[in-house]
Amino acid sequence: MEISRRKFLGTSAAAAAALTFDRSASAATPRISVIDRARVSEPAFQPVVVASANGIRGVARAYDMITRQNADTLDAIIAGVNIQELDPEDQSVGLGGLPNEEGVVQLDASCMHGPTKRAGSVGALEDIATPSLVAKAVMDYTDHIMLVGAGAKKFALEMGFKEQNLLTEKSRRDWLRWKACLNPVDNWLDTRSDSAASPPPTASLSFDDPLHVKFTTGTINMNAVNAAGDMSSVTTTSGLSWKVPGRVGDSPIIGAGQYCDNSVGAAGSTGRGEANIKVCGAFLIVEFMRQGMSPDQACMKTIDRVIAMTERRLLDPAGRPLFDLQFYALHRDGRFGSATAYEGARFSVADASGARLVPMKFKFARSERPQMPEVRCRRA
């Protein structure tokens, strides 16, 4: 079959054009190998949840919600801290928390949601067991960030939260024991039987003995990042035991008790709130991470700042603090860290390796911890 020159040239031109188009398309859309496809399908960020040691059950729940249920990070970590808030045996938060000097349980909490850059908090909240959820409601439904006292309770009730007596029998008895030992000339008697009397009339107080120290602190902080790199943080507490009514610590203060910047990381604290407020500890840790420090380095640097800003009466002769304070940090890239003044503390972590307790970095060895002064407790 004879093909004309014109037809041949036209066919050749069309083929060349098609070939050119295919090559251009190939250049614009490079082929993806099987290995590359696997890499593309991997999450850009590794989900991680960190918390204070009392949050070991909570980090497991939050991690499961984030990775299996695709839950929002803030919803997940609030569900995590709710475990402690609703546990009457945990006297540091929520139901059963140790009361103020008048025997009233007052709760504080705050939260931050990285993706939306929003925050909420409550202070001196009474009769509501889950202040973390009330703080989130403040964030979700008002133009405010913090509500306190009677106003916070009124808001919570209007939002449908249940009012209940938070003072358990266990915490009430501990409060009465504190009052009995408070002042040798007051009208309160120590009514414990001799068999239950501990410590003896003269005893050295330990940082680790929550029933017999004059004041104790207890808090839970939790921070999380998901596979999309979105972060959140929350802190909740019943605050300093036997505190002056109305006292608010660092937990409900954005930038002190917790802080979250979705482009960098999140951080929080437990321990003496008054010491942390003065350095805006959680905010400072996030800023140190922004400057390139690791989470551990950022936390330890903030411990140093706390000590530098502590008044003389709260330091021993060697300049070591007479209180405990712990910091927890989570970078957006999944790195996590912590720091505490004295050796021995641990914190909670949940990631692909499971939920576990991890030793905290410390500034001073256990042997360097100052001895607490002796106290006399009158017995009936």
Ligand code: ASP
Second form
Amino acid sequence: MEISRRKFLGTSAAAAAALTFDRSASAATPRISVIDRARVSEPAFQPVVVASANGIRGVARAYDMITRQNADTLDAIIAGVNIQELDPEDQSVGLGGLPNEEGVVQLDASCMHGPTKRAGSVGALEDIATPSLVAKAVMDYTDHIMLVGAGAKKFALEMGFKEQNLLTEKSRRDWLRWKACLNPVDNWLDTRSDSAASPPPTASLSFDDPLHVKFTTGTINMNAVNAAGDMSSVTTTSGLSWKVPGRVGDSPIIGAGQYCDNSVGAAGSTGRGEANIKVCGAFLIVEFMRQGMSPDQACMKTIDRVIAMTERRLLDPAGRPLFDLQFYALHRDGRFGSATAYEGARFSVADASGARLVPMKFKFARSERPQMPEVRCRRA
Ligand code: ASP
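So that was the form predicted on its own. Now I'd like the form predicted in complex with the ligand, please.
All chains and molecules follow, beginning with the one already shown.
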């Protein structure tokens, strides 16, 4: 059985220890047994998968694929996010994602494969439920990194992806309700009673902007490291609900929605993309980890940078953001962390202790969260 150079180097300390033992214990111990002992010693890196809270099923699947099936980290995390992309009940990604202002679902996704230093991305992709896989196909089959709009869809169809209507009945109704709530003196009536109204999507966080128009955000980001220290990252989303057609957020932006440097770590984001794009959040987190910060510290320092870079209209009088944004980080050495502005959010982790939700570090206590304005509707 061959042992790779990386694995051999990674276990060289254990091998050296075993050699020392063998020399002193018995000069007759065959040399091969020393190498075998090194092979079965602890892996050089601990496999870990981290994701946004809606990735709790996904991290379990990805961790299982990485540890039991020896799957590539990117294949594993894409299989993880595919669960949400194909779940019509998750209104923040893929099938069932909330549409743009014209009722059209437009999806963004990007990925990075650490060991081969490659990336792929799609923006404003319509009618294909798994933009994460299309982003990977851009990476695998083209010399480009990003395809958008009609070109991205044409490419996906050429790659064999299936075209389908992504607007579920639930998302269509929510879109109509948003239209009805948009302007109290226009011609759209809110025909739904409160009891008939859908609860907000569980996987999503929301904010109300100062114009009293409710937008909903939600996305899934996932990052992984395997026992060889190889890493990948992926982010996929239907973006900001009711967005202007053609708007792309941070998710498909390499360095904002996700980033992976195989020698350092991986990071990603969910929440208000416009706030993240300006600080290249995922890239910045990886750079902070490269400088020696822990994943938690790197995420929190990036939240600070976001606030420092936020325009006045999106801050309350005390300088607190009127939006949600979450960062997730995974160091190559297996440490993981996250941060967000306000108390209460959690993120998903899967490692040798199992898959679980972990509270995120926050900057402001729940009680400090600014009051968001009510959505005003004209009833039928
Ligand atoms: N970050 C996504 C975007 O801005 C939305 C979200 O995560 O909720 O498109």
